[in-house]
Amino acid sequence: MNENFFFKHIKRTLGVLSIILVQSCGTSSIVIEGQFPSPNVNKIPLSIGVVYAQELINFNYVEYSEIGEEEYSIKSGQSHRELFDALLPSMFEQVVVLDSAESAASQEVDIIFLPVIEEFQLALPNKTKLDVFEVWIKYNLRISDTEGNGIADWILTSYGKTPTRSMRSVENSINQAAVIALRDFASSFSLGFSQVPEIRQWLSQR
């Protein structure tokens, strides 16, 4: 066998193996972690039952590369739980965690709160050609009474960004942008809850 042909064959084989290894190890897994301070607001005299659905707790967003390969896997569900655990007790007289909306009948709560993530978007500098990492999160915040009657489906969008120059890695930058988006949500939620027309009307009838 020709020696040059043999070495060319070996190089080609190693090249293919390298590509396979890169593809199999190419997804970066990011678990969003951060601190979420409690807002300084007047408490609403209500007992709220909150349902943390598995879709929220296990929420995972996957960002794909331009050739359709998984690039980043972003798990933010637990950070949402931590956010609401800090946020809701500062806003309401009592907070009760419910297994389901149906279990509210056995609990002394006034309203039921079911937060849902409808959309998660990530913008990376290498794709947008901007010097920032950006995160948008769209929520449907479902409020109902204890009999299951809907009070409001409040759509709320939060936003966070991190300049590329301020972080040392892509993973840290994405995490920081997501944490800022969560804090943006906390501010909008705490200030806007009583101003939602359907919720304001319901409160006025109590």
Second form
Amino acid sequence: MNENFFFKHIKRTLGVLSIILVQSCGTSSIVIEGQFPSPNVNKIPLSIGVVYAQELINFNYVEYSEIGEEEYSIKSGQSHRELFDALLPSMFEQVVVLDSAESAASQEVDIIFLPVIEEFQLALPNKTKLDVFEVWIKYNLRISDTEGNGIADWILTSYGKTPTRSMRSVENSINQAAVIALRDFASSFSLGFSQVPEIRQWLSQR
Amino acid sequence: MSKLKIYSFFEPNVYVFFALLFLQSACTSTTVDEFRQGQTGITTEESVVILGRRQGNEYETREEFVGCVGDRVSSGQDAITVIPEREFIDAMFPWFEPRTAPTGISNLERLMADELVAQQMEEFGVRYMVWLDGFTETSGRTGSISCTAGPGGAGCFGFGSWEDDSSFNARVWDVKSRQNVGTINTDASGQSYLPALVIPIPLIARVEANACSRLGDQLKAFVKGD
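Moving from the form predicted alone to the form predicted in complex with its partner chain:
Full complex below, order starting with the chain above.
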């Protein structure tokens, strides 16, 4: 009886250990998490309707190892939603979250904003031989009027890096580099929005 | 016979060897030089903000080092109020991000023309802005350590060593007069050892910590105008 009980526990422990071993050999999953400050910029007198597309919220990038195995899986999670929640109210007079671009007409907004990630790149120190983790994110920021006419397709690339010497795990370092890239995006977006020629022209015609 | 050999590791002269090794590892050489371009001085109402340069492609000044220098300047009898880097950068967002931070005093002057920036800076009471730029490099890794584990136990044997070199410079800007008032350069180097006789014994040279404390002390004296 006692022997059975002992073997049962041994089996269970070995089972748990093998799961841990299999998991440790698999893909490391990272969900980008960070805090984003509100920008100190003058507000643009516009009511903006923002559409958070599923492809932005569910964005997932997979980094493959040199032998073609999945190494890191990086998910956007709520990070972009939190970033825009901190960014847009400080930049515009009014911010309305829209379910779709079509619902803009009933919401009395001036412009519709649809951010999309076009490309994501990760550079790891063991591949670049540099002492930094690097992240590039290329966005396509679609801005249109309430009738759906395109005002601008603003392509914005952001960059973030974090040093390897920091006492962080690889996962934390990648997350930190991604958060810095998101901050870089927020910085370029808040300072550059009114400077985009198409947007500037549209603003001047209002 | 083998038992006698193992006991010989614990003879007094082995302790002397480790003590000497430890003393040697504790020695790091640090050089600090100061270049003053203007008069300095600070009142109790005024503060200093210490920021790390992060524009370089291959390295960036670590937040931990910036925090260490800040702690050094804001502690002791003649402590100066230091605004934490992260708090300042977040409050001034997006003006002090790697891509937007002012790289020269003329950029700062342009930035201060913005009403929101000037107001925020006034609230912090920033008198001096210190830009730290540099990194610590590890070189000359030699030796090897091998570890084995078996049913009877585990152990490591071998010897490793490496050299750390830190090089940092601090540029001090007077926010009130919009002037570059000086630069402090710090270079530190030291050798670290890792002997392993059953258990590895790290004898780490505190190169970056020494660079931080010397730079912090010098910066404090510089800002006070001593």
